[in-house]
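Single chain ahead, written as structure tokens, the form predicted on its own.
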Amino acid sequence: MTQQDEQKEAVAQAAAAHVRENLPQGALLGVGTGSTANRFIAALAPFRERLGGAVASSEASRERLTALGIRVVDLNEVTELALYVDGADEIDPGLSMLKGGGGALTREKIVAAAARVFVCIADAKKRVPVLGKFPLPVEVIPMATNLVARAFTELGGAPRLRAGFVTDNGNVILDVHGLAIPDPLALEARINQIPGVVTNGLFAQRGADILLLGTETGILRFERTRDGSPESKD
């Protein structure tokens, strides 16, 4: 196991122990997609009968959630979630997040503005000054692949179409290069103006209240505060 899996490792179990120490038995939760959320369902099998259930952000985290046993609710059924726990490939120091390597973004996006808390749980190099070394994908219509390509090569970004691949709304992603993004709220808000854009991967509008972030030393946990701004609790 490298240094990497060993701290995604150590996030997963403490955003588990999170969710079982401050969610009531019967609790409904939202769980996110990719490497580090895998490790995080994995995490909730030893309690998964104090679950009432958890809402999927992707077919894949449905399927592993089903396999151990955790109920999968469906997203319309629900009022609120108390928690929604997911990753980021990117996370700068406002706790604004860029997401989306594995292709599950809108899904992701919409079930993070159904939860009351969002805890992003991280390994130390995804934190990053400033958001964009990531290629920032983007979920688009397909009729619309070239016209939206155009928009982004007119804001400087180097878009490419992920090759063989749909989303599980059977649209395509490109993947952005080469912006750097200092204001991610300004931008996010930007891009979703441009005609075919399904979603963007930047969280900013709806970014992380807790970051557990796994480093060389332990557990970091930053909480945005009243004023937005984060807070180390360290």
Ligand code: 5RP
Second form
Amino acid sequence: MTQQDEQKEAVAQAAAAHVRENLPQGALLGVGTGSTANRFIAALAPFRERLGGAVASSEASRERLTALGIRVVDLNEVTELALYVDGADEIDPGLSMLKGGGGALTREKIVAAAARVFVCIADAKKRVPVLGKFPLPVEVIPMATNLVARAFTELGGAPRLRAGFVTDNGNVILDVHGLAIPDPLALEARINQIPGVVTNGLFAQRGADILLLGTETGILRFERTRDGSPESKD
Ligand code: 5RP
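Now show the form predicted in complex with ligand 5RP, given that the preceding structure was the form predicted on its own.
Every chain and every other molecule in the complex is listed next, the one we just looked at coming first.
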């Protein structure tokens, strides 16, 4: 196992422990997508009977949860989730994230919006001072691909169509390289105004509340404070 994989496993186990300690028996859990989220799903197995069920952020996660015997519930049957647990491609010191490397950003944003607390699980490589080194994934209605791509070029980015990829919602992904993202909240809102954009991978308006970060020396925990600024709880 690589060091990065070890850190993913450690934060997945820590998030499962957080769920076991904080989620009331029989409550529903929001579950993210990706290799870190997959490890988290596996870590739920020992106490799956205590979960009322899960809302999945992708068909891939739905299949994994179902295979484990965890009931998957449609979000329309749920008014609120206590917790949402997911990975990130990048996370900044304000706990804003860049997500969508796995292409599940739209459903991830929807399920996250229904949750009271967003727990981000990430290995050390994901923590960055400023978002944007990882290309920004944007889900786009297929007929608007070229229109949206031109808008990103005007914004100073270099959009590339994710080849051979169709989202769970039947759309395409543009990965936008080279964007400077000093203000993720403002850029998230601006991109949402481009006609044809379904969702962009900036999670700033609804950032993480808790970050469990795997590092060489163990897990660091960061928590958003009441005034919105994150503080270390390690
Ligand atoms: C999927 C995502 C993932 O959370 C993100 O890509 C991180 O993935 P991984 O845990 O495999 O590094 O946003 O759409």
